[in-house]
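One chain follows as structure tokens, the form predicted alone.
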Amino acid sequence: MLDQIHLLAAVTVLGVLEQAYFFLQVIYARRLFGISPPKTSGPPEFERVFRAQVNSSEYFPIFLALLWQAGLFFHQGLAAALGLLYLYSRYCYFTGYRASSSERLTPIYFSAGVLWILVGASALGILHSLLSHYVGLNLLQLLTA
């Protein structure tokens, strides 16, 4: 079993460390800027840091779900791909973003369209899995027949 989801792993790993590198950045920014919590505004330095963080932040749990779903129920390996091409199109976004408003819009359009095949792939795969289970019908046999 571990065999399955070792690429899988790694990858959230990584994704949890990414989001551990956005929050100690928006700490840098509050420390550098001598804003204290709860505050969320201040100059549009801090502000573009703080809201890369949670925009990154709330697509997270997204991320994980497509992630585990398209690698239990397509392929663990291209799941894995696709997730390292988030997380890099991730970090972009936050960089961007953290530089001009305007440089977050290439990295987010690419996140958001990995985000859709890692959707269709996962789609895929339950499909094939409901399919198989309960009609006894192997899409994959009948594509390749």
Given for the second form:
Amino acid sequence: MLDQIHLLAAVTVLGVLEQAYFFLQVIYARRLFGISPPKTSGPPEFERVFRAQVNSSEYFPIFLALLWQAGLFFHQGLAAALGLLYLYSRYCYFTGYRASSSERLTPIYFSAGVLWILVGASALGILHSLLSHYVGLNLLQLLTA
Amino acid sequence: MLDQIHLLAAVTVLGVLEQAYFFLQVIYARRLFGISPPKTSGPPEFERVFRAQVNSSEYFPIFLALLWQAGLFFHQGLAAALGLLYLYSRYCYFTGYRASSSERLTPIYFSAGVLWILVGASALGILHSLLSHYVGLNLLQLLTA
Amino acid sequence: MLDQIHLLAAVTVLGVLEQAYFFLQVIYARRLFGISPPKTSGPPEFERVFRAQVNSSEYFPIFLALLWQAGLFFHQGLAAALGLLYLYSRYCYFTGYRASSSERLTPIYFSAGVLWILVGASALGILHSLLSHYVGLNLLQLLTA
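Switch from the form predicted alone, shown above, to the form predicted in complex with another copy of the chain and output its structure.
Every component of the complex follows; first up is the chain already shown.
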């Protein structure tokens, strides 16, 4: 049974490692600019790194929720591949945002696009499960009929 | 097996869509009040929208964790119904908070109430599973004896 | 099947209760120092409580993700025990940070150590599952050969 989720689990742990990397970057930026906790404001160079981490943290549960629904209800391999793409675009977002506010835009739009594909795959897969269970309607058979 | 979680999965994806709606409202508020990232402070009208999104993001993993424990260990349909109620009260919270700080209070208390019911259902269900597994005690039989 | 996750579920609900406790402490601190939402800045005594809650919220999805991967792919009992240790160190972090910024350091390093053990257990377990599925290699047999 773990075969059906081990790719999702692997991407999940990679995502955790990426979050750890972002947290470390904030710690380094705090040292560099001399901003001790609990303070969170400072020069724009610091605030960009800080906000990049906060934004990535806010999206992390959303990403995991979609990764797992898409993987369980649509296709594990596809969901895991999209998950890797999301993690890569988040990395580009973080390094872009650190450089300048405008350089965060392209990767954030790309990462949002990946999430919308995961939403679509999840929605299709769940709809298929609900319809076949409650209405006895098989979406796959309809499409190939 | 997916039958046992497809309602939970559907509510999860709806919750993600609600989070996406909240994120969009912050983007619109940033444009309206001319507050560019990484800045997060501004007039109270902006800060209320911003804090409403942050608070909803902080509660999102808590909500998902309870939705799934209650759904797996107590009853999927009940957990999903409570989940919809929670998402509705979060929407009321967001629009209320945007209007004024005091209008966030009724829906936030209501949403907290829904979460406490999910905590209770989860705790009962998990306790039942633990007791029947380790002690051989069946709570359901005890109650109906 | 719920037997294989009920300890993880129990630790998850305990974690939710701890988060609820942290949220309540912020509400009390807001009243004590007269800081009404949406404001989040104030005297260091308030900001330390506030930041302790925010940091714990940011780590909560990471903690749950690792708890469940380690529990599913390595060993449920060990993951649950490490989970309890994490929740305890988070409590020490919160009360330490409330007292002073420096008193948060020992428990935060300890909690990070627990998370890294969970990362290691998850990675080993997932690697074992991937290798045995795609390469037909059994890590456990290799180690005991």
